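Shown next as structure tokens: one chain only, the form predicted alone.
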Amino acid sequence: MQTSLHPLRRLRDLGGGSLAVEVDGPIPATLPGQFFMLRTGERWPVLLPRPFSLYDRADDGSWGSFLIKAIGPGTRALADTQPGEKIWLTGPLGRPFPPEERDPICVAGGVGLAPFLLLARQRHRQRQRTRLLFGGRSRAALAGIDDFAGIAEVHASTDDGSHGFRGMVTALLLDLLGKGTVRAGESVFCCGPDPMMVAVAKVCEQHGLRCFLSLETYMACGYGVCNGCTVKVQGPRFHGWPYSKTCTEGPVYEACELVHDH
């Protein structure tokens, strides 16, 4: 983990109200899932900085980019920084995606698509094939989309039929259930708003997949100090301690180490 400063290169418009804020490096090697704390050099308008998985990064690491919508005062900041002004980054951050799965299917919802593409970059290089499920309520939703091409075998839905699949995008991992394009004792990635994830680990459990999540949880500090992400938790990797720091010891969890209250 390091802190530093880094100019900003361009904001690229994905759509959607969706940007990708690419800065300078270096960047320093990630994995996917792992994420950076981020915050404007200047006129920051809250106290701290805010969480975001690394979207993209050179081979060499000279810049790197986090996919971002502007919805509060920190993502407004973000989004309204002008190439060359600097940016405070710190990480990398957390836990990533296992790497050790060889095949995983890639189920995202809305910006949950940012860790995937450092992921699809990095298994290409490696031959590898990457397999996406992208959902959105209609095409202008499916923001960053495009920059898979050529990278990943992408499958995309839409609630209004715009795009794709109809429907959502739990329903499209049914139907690729269905068609064998996914199969039982394969693995699932999923990251998007916590319904969706949900939604995709109760068809996972019921379709034998395996299935990770990298939650969305709002961090404080990022690394652990302040206790301000925990989550209720199970399972060996814990220890018997019943919730976990989803800076530390996350963002990313196995679906069956997650408990829900009803």
Contents of the next structure:
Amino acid sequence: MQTSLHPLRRLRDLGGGSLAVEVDGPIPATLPGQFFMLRTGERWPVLLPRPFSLYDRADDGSWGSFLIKAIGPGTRALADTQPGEKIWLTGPLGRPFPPEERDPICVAGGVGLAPFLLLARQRHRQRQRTRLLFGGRSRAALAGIDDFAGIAEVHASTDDGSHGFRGMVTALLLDLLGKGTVRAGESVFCCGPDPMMVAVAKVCEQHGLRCFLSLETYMACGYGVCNGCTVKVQGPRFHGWPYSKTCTEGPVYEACELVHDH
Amino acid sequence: MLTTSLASLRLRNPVMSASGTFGSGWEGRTFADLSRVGALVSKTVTLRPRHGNPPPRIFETPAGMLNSIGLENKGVDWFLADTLPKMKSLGTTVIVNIGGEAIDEFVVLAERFSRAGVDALEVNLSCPNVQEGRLLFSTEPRLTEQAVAAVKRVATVPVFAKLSPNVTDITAIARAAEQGGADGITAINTLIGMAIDWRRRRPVLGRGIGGLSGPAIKPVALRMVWEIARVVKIPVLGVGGIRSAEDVLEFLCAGATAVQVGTAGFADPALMVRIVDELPSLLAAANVTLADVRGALHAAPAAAPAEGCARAGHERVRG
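Show the form predicted together with its partner chain, please, because up to now only the form predicted alone has appeared in this conversation.
Expanding to the full complex; the earlier chain stays at the top.
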């Protein structure tokens, strides 16, 4: 872990309001699902940095990128950064997707795609396949999908049918279960909006798939000192403690570890 | 050059962490050489484990943040066995912050930590996130004095009392802490605040209210440090919104002997060391020493009826 300033190399427009924010290295070796806290070096408009999964990284760490959609003042400031201007990076932080999973099925929605490019790239280098299910409202919402060409087996879904399977990504997952492309006993890695992750976890539970979710929570520090990003949990990993810090014990949890209060 | 005497402690410099914002220091050890900070103050330790408050626990507000963590910690047994040795290994002064709901609890904690060889204790009389928002000790001079006196009877190390700003007159509380035998006053804890999501007609924080910290409270903290420093003889540890070496010198000028960096360290875990690095050049550029600045605030006019007078007062303060 380190905190350091990195010049912006370029902003790559991925469409649909999403950008790959590419910074100069050195970017430390990072496991898929781990994240960095980002803030601009100058004119950061808010107090706290914002967490982002590492989207891509040069093999030698000479550059790295983050998938960002400008929706608030922090993300807008990052999107407005000019090449050469500097960005503070703190990381890599957090617990990654379980690296020992041999053939995971990645399920992504929106900027939840972020952790999976690094995963697909690392697996491709080891000549392992990666199945990616990527859902959005329309083709425009599938920002970043082209980056997976040649390194992952991509199954896209759109609500309006403008690209790939027509329907939600959970329907696509059920369709692939029916076709035998996905089988009971396999593991799903999922990242996306909360309602989507809840729905995916439910499908997994019903069809005998293990399910790992990468959560996005409100964080102040990212390195385990603010105790602000906790979620309610259960299971042996937490030794009876009801809360878990997503920054250090997450952001990846097995779905059965999370407790929903309703 | 930055060496600072604080009660019987001799600190490398006047910059320390604020309780609850830097864990035990261990979590931040990879980001900076923490042996270079003046002291590390632990997150509040209680007698028994506390699970803390339901999420959401934090929310960013203009130039600040609200928190309602609720003193989540694994209790004194865990802290002594697991955390304190790590904290001691970081190579700087170790101050443990203790919290309790009754005086007996403070006493047990003070005894155990004195025996465990910490360098000092900070007594958290002022967490706004427990006791259903009732600030048990630090809103009552008599209880403040009793709690501090009880801790002092058993403590073998300096005891600092951390006070709440959520009172009408903080000087009365500070005097009570001094009367109880405190070796120093830490001021201020967070200001009680609230954020509301009107669309859901609900408070944003799980517990409804929380403590406001960050640059937004710096002017309040400066004012209270200045008020306290004028009425007590014991040292004041200034805390509230500090994020630069300039801020540190403002607090020292107001009368603080040392300062604590809190919320700003969330954004930059290496900030304290960066501030320590910047202080000498900042002082050199102004051709002064720490001693020249400390408590050196020229008296402001008692009242500033017109804008012109206020400005004149401001210039005098800047000297």
